[in-house]
Structure formats: structure tokens, C-alpha cells
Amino acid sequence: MRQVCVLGDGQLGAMLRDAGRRLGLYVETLDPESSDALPESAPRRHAIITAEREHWPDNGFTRNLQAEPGWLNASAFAALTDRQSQKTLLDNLQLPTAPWCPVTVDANLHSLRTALGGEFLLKRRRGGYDGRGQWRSESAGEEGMPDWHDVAIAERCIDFSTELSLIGARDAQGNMVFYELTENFHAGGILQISLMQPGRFARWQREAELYHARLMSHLQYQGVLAIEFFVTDAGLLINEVAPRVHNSGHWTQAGASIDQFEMHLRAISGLPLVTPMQPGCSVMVNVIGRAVDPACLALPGTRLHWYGKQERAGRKLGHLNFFHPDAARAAEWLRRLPLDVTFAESRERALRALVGPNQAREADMAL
């Protein structure tokens, strides 16, 4: 049996291991902070080594680990986990994303707002994730910028209609697949809820596709990438790129006959890479800060997966996945998700994407 380590033991990992088994792939989750070595075992040594997060700690143990024969993606995380290098790669390739620039020791709110062309958002170079890490400039005094000199971005503000993301896979001979765009709904920073139906972007999709191979293309990249995207005026623009499998592609483990995960495994293990059928309209919601209520499980299209993670504001604990090939039962069933109040805003605009204005508003006053 083929064995795939993957470094970081999160969530993510854990759905890699489970995809594993149905492909016949041991699939190790390996703890970046458990030792200064990399472990003598055979098997492992000849392992295919993967990653389910773009940071790390600096360690003996991961340099070890990045030194592996096995390790894929080397120039990928180099070029993407700094958000400035990832910015100036997207320049070079000529691939759209929004003015920037990088908060050099001297810069402060006149002049960052002056190069950008109006405000800003700064963004730290490394981490930061669920809006952590990140800054705006609207209405705020000079005393009010954080001193983030030489450890971030400034990124104008982009006036856009909505985020979409695209999940895409790339083997070693250079063969790619694409799921179908999805449409993100945040609040305060958060993915609250993803939606794909399909079609609904094709307008975007192959613009979007050929952005996602151009860079893929040169990072010689194997597995799963996703790049998440503005809709504006004037085009699509990126926003940011993960290397690795992604929250807003986890809708694919109900709404994809081949999800993200198995996807990942295949493009990286020589396993045939073929597009999914995505037949109908997938809902991915995800569980924040606290416990799912049980009456979540009482609606039939639910999928739950839990992750095991101690309940904390903010945090990411699992996710729930609608799958159904009509929009309206799709839309029923996401009508009577007991969902937060804090989920009001991205409900509503998820129900307009799937039944329209007119019936998303009358739902939205029955809830």
C-alpha cells in the first residue's frame, strides 16, 4: 500500500485520511511540533509528503521533513505563504488581482493611501486567516494604523459584486481538472456559507480556469489549489491562493462524485485525474464557535462533519453539506438550518442565488 504523509493533523487532514481508505492509500497525519526527527521507518521514508496547511513552525522536524525526496510543492509554498511574494508572482504571470503594495518602515496612512489610489486593507505577510491578521484604513487616524511595517501588504479596497473560488487539481504529467466556481458568503472574516450551482458562473469559469492553470502550469504544482476570486466590473480579480485543499471547496464531499480530498490523493499518488459530475446544487455551511444544534439532523439532505475541536468564538468546529439536483429543496432545506443569528445576511443572499429575490424574501420573514 502506497503510504501519503500529510504534515499538519487539523480537519483537513483528517478528511485526507479518510479519502485514503476508499482509494487504498495510507494516509499519516503527522504533527509538526511532535519531534525534532524525522522517524527511520521504511514505509515512511518512501512516502509521498504532502502538506494540509501553507505555515509551520520552524523546526528539526519540519526541515527534515522538507528535505524528503517525497516532499511535493516546494516552490509553491516558497512562492505563496508570503503574501508578498504570492502578489509579486501574480504580477509577474500577469494574472489579475487588486493594486498593492508592500508596508515598507517608512510608510504610513497618507502615503499607502496615496500609491493605492484611495483606502486600503492591510494584510500580514504570513498567517492570519478568519479575518485575523488584517487592517482597514477606512476612518482611521494615522495613530490608528498598526505598526505592521516590513511584515505586511497594503491592498486597495476593491468595490466587487461577490467572492467566488475555484478548486482545481494538477498531476506530475501535467494533466488538470476544475470543479465548478463557488460563491462565498462571509462575516467578520469568516466563510459562513459556500454555494455551487451549476452554470450559474459560466460566464467566469474558463477565465477563472485558465488564470488557475497558468499558475499551477508554473509552480509544476501536483494536487489540490485553490484560488479564491473578486467579481468586479472590470473582470475577475484574484484575492488570494491556498495551496492545499480548501473550506470552500468541502461542499464536494456531497455535491461531487469525486470530492476535493480523493481528488488531492489521485493527483498526487499517479491515480487517473478525471473532472467529477457535479449535478445539482450543493450548500456547504459551516459550524462556527459553538455546538451544532441536533435539529440540524432532522432535515434529510444533511451531512455533518464534526471536528473534534473544543468550542471557542470564532472557531471553525465542522460543517454541514446540502446536496440536492432541485434548487427549491436545496433552498427548503437550508431555509430550516437553525443557523445563528449572525448568519442572517449570508443565508439571505445564498437563498436569492438559488430561488431568487422574490421567495428568499418571503423565506427570510417566515424564519
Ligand code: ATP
Second form
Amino acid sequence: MRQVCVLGDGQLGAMLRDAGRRLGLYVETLDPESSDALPESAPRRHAIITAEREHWPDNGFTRNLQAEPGWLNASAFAALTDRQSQKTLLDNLQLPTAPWCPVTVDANLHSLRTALGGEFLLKRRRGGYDGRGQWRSESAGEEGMPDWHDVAIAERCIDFSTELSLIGARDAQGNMVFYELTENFHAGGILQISLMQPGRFARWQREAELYHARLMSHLQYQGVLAIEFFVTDAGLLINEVAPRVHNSGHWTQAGASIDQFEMHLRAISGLPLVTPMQPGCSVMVNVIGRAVDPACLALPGTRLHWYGKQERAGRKLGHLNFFHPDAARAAEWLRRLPLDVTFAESRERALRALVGPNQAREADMAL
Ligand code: ATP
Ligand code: MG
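Pass me the form predicted in complex with the ligand as well; I've looked at the form predicted alone already.
First the chain shown before, then all remaining chains and molecules of the complex.
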């Protein structure tokens, strides 16, 4: 049996480990701060080595790991972990993305507004997540914009109708599979709710898959990769790419015959890649900042995945999944779920998507 090592020991690594157990693969997660000398460890020399994150400290351990023959997707990480090289790659592959420019040493609020034709976001090139490391030009006060010259890109503020993501996988032979497009609802840059209804975004599915396939083929990518999109009047625009399993694919644990974690392991270990069955509505709700309300568990159909992390404002501590073939039942679950007020808008939008504006409003009044 081949061993799989995962760089990173967060919740994504833990869920890959669980999927490995089900498949009969031994999956070991590795703390990137570890002082463990990998080359000395004989069994790992033949391991397939993947990552659950795209940023890690540059130390002896992570350098050794990347020098192993089993280290996958080196060129994908090189191209995608820095937003500037990611955007450059998307442009080179003629994949539509939000207009952007580098933040050179002489850039200022005025020059960037002129270059991008209006308000923009600064996004730090490395290390941002859950909306951190971002700054919006509309919020510019007296002090002006932060001094992120050379360490950020500037991106035009996009007027989008909604946000979608596509999770896909590719194996060493170039076989590819995709899940259905997922609709994502954020607040303050943090993903709160993901919703998958079969065929709902059929209009965009093929185009999204073509873009995804072009990118994975170019990178000779192995494993699961996620692309986030903005839906605009002019079509799909790529927001960003993550070379790993992704929060917006967590619904697959309840709503697909093969979840994204198993799909990733299949893709990297030579097991068959097949399009999973996704027969109904899936809703995923992140648990953010505080312990889950036990009342969530009192609802039939709730599946909790708890990450075992310390509570901290804005931190993703777990997620709740629900699956049902019937959209009305999924809406009922979401309506009854005890969520704090910060979820109000995301929930309202997700309910509207599930059962239409009238029923969503009635449900709101009933709450
Ligand atoms: P993630 O948690 O997905 O890694 P992140 O911190 O890397 O997030 P982005 O995905 O780039 O950041 O941005 C977070 C959210 O901020 C987006 O999902 C979107 O709601 C909003 N956003 C990002 N870029 C833009 C843009 N150009 N115009 C308008 N809104 C944007
Ligand atoms: Mg994002």
C-alpha cells in the first residue's frame, strides 16, 4: 500500500486522513513547523506527497519535503501561491479574470483608480485568506492606502450577481472530473454558506469546466483544484484558484457519492476517477468563531464536522452539512438552523435560491 503524506495538519488534512481510512490508504499529515527529517524516514521515501494548503514556512523540513520524488504539483504551487503570478498565468492562458495590475513602488490611490477604471481592492500577494490581507479603495480615509507596494496586487471591484466555485480533479493520465457548480455566500470576505442544486447553473457549467480543464492541463496538475468565479453581466470571471481541496467543496461529504477528499486521494494515487453522483440539494454552513449551538444537532439531517480548534472571532471551527433530494426540505433545514445575525443575509439569499423569493420571505417572517 502506498503511503500518502499531506503537508499541513489543519482540518483539510484531517478530512483527507479520514477519506484515506475509508479507501484503505495510509494518509499521514505533516506539521510544516515539524523538525522531523523526512529523508531519514524510510517509508516516506516512496510516499506520494501532497498539500492541504498553499502557504507554508520555508524551513529545512518543507524544503526537504519538496525535494522528495513523490512531491506533487511543484509547478502549480510555484504559479498559484503568489496572486501576481496566478493572475499572470490566468492572463497568459486567456482565462477571464477580474482586471488587475501590480502595485509598483510608485503606485498610489489615484494612479490605481485610473489604471483600473474605478474602485479597486488591494490583495496581498501571499498568505491572505477569509478576506484577510485585503483593503478596499472605497474605504480610503485621510491616511490613504496601506503601504503594500510590491507585496500586493490591485484588482478592480467587480459588480457580480453571485459567486460560484467549481471543484475538479485530474489524475496523472490527464483524466478529469468535475462536480456541479456551487453557489457561495460570503460576509466580510468569509464563506458562510455553500449551496449545490443539480443543474441550477447548467448555463455556466460547461464554460467553467473548460476554463478549469485548461488550467489543470497546463499545470499537469494532479488532485483536486478549486476555482472561484464571479458571475457578471459579461459572463464568468475567475476570482481565484486554490490548488487543493476547498471549503466550498465540503458539501460533497453529504451530497456526492465521492467527496472531494476521496476524489483528491483517488486522483493522486491512481485509483479510478469517475464523476460522482450528486442527486439532490446540498447545503454547507460554516461554524465561525463560536462553538456550535447544540440545537443545530437537534435537526434531523444535520451532519457536523468539528475541527477541534480554539474558539476565536472569525475563525472557521467546523461546518454543518445537509443533503436532501428536495429543495423545499433543504430550505426548511436552513430556515430552522440557529444562526447568529451575521448569517442573515447569506441565509436569506440561499433560501431565495432554494425556494424563490416569496417562500423565503414567508420563512423570514416565521423566524
Ligand atoms: P478565501 O477564504 O476564499 O481564500 P481570500 O481571502 O483569498 O478568500 P478572495 O476570495 O480573493 O480572498 O476574496 C474574498 C471575498 O471578497 C470574495 O469571495 C468576494 O466576496 C470578495 N471579493 C474579492 N475580490 C473582489 C473583487 N475584485 N470585487 C468584489 N468583491 C471581491
Ligand atoms: Mg476566495
